[in-house]
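Just the one chain here, laid out as structure tokens, in the form predicted on its own.
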Amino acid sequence: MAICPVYTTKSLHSTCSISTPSKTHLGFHQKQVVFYTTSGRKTSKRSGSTSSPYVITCSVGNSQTVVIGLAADSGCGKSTFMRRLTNVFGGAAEPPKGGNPDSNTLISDTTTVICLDDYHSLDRTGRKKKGVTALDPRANDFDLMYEQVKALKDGIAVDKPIYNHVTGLLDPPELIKPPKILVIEGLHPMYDARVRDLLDFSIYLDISNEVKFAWKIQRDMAERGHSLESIKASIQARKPDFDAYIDPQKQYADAVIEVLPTQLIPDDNEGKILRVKLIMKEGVEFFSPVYLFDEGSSISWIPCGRKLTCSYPGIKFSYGPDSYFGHEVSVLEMDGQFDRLDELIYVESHLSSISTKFYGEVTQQMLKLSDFPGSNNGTGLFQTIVGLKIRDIYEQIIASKTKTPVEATKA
């Protein structure tokens, strides 16, 4: 039961009561709003009674749910990014307590991360029978995805389905309550225009084919017991659908983290050293792109020397304006890897608009999660910075929503 103030044209002292007693066929819990007028009469929005002539506005204050979308192919670092993001807000991200042990959901004090694989409309056997991959839109329920993300954004709990990655089956649903920040991550957060319009900020992880292959082998062989042959076959089978349905989503993203082979070592084939770009769209509400030294300039910087230890092949940063799918963007790039993370503060001190709360916060976050993949290169650095930017976006959105109705009317 939530109580919030109601403002009328004659009084600023009434209240409204909101409860969630019932559930619809779409799997979300329906709200009932009861209004109390200054005369003491009660009206129900559901019954259609109109005993009060007043225009009533109910403000729920800090209950606004901010929705973040993260798109990437399988095995491209979404899970690592999610853990970096939830760490920025504090509190460990864990599966729902007492729920399905194979749940894909992660919940912390501030964030709830939903894996969009849960909206598969076909289980593993069903996809095999129909000859489609999980990337194919026909294997996913976008209507339910939209309805439930919208419900959570509106402050309504939902019974979300679960796709079991172990068994390949669709498990019974789990209750998800509206968090402060909802992150939807997976293959299709920006594919459906209705879902895309619900996003307050969106990120795409763009991993080159060479790097993706190395990462997928490491994850699927080490963690899931897949053979090298099965991984190669899976990548080849998925590529046409990836090119058709997943990759085009990056044009809609507010920020893209692009991971490429290094240019510091000629003809490098090992893929251990990475070149990473942070591509930031200009003109996005509540988001100011990060810049190096001077905003809007074109910069090339090799920080190695007395203040930053660099073994071969060294580190190179670059920054400047560019165009991306017809949008003006700013691009920050790092090629190479850090030898000592504690020296990262030297680089951090030359970056601006990184939305830190205190000097050295980026370095602190990187050191705290130093055992995470990518912590010594641009993937970890840029994931951490984007996490801090999302925190800033959330705070700005909440500040803009908490204006009183009187202030909004005056504006």
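Counterpart to the form predicted on its own, namely the form predicted together with another copy of the chain:
No partner chains or extra molecules come along with it, only the chain itself.
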């Protein structure tokens, strides 16, 4: 019987038990050993607790979990993005069956999305007590994050904590089996160098202050009745930690989706029409940046004209090489929005290296999810394209791996 490698951590002592061989959720059809490592921590759920209960469950199969990191502030459309991504793979993403109804995890046939808020080391009261925000690294357990992501990447199931967004408490853990594609989304997927190194591909959703402000006003003022002052104050309060701990991660991202105010309307501050940039790092293995018409040159394109009619203020695409935090990148930009989503095929047909499997797949995906926020602008378009690129990266990684099983070692 094969035994999985022990993933030692400073905070865990290895009290392992062997369960029955099982098949993972993922369709790895070889026999597997499940190896439990139970933490010696208290299972305390008291506020301010710095420890939480968890179990590492190891399902050694082929080490084929591809790990994707998605960083963004809260309220920036991560969940929409995740739904677009999982849709690319076909199956609907749902919380783990029969588990905590407040679980933040989404599981589909291919993809498991875990929310990094689950690695909060301080719950809401704890943070208040210590005077730190959730953005502060001191409110997060990067050791555990690293251990568990590494375990999953190595094909080992883990018992991941749950941060309950409703109660603000740390709930008992849930079992996460290694999926084909693991997406870790949240505030800090690229903050810790060890976690960052585990990522096969990383994305940063960069919402400009102007747009973030317009969105918060829309949501918190129009829908929740908050005052303009309180919204401003809450943004201001988050800003120092955001700037210190979240924003710097974008320099590590392989792809950045930057959401800015439109330039098609002079002095627009409504934040309804968006200019969205897809910044793609050059030289990333398995990732070939999308381009418009001619790879590597600088292009602007107003598709409105004889073939595509657009209402004011129209649509403008730009593409070209640039530099981003000292890296060579290609940038694709869309300003404006589509009047008719079915006309997207016209735009799609002029984009190259979008990793579709058939002509019109981007348009089909966008039409299928047309009720999702951002479906008529660059956020939806670029999220969909990034989803297709992730599928492509996944398939290339799998194809490139020699499929030798992990060698068994004696217990």
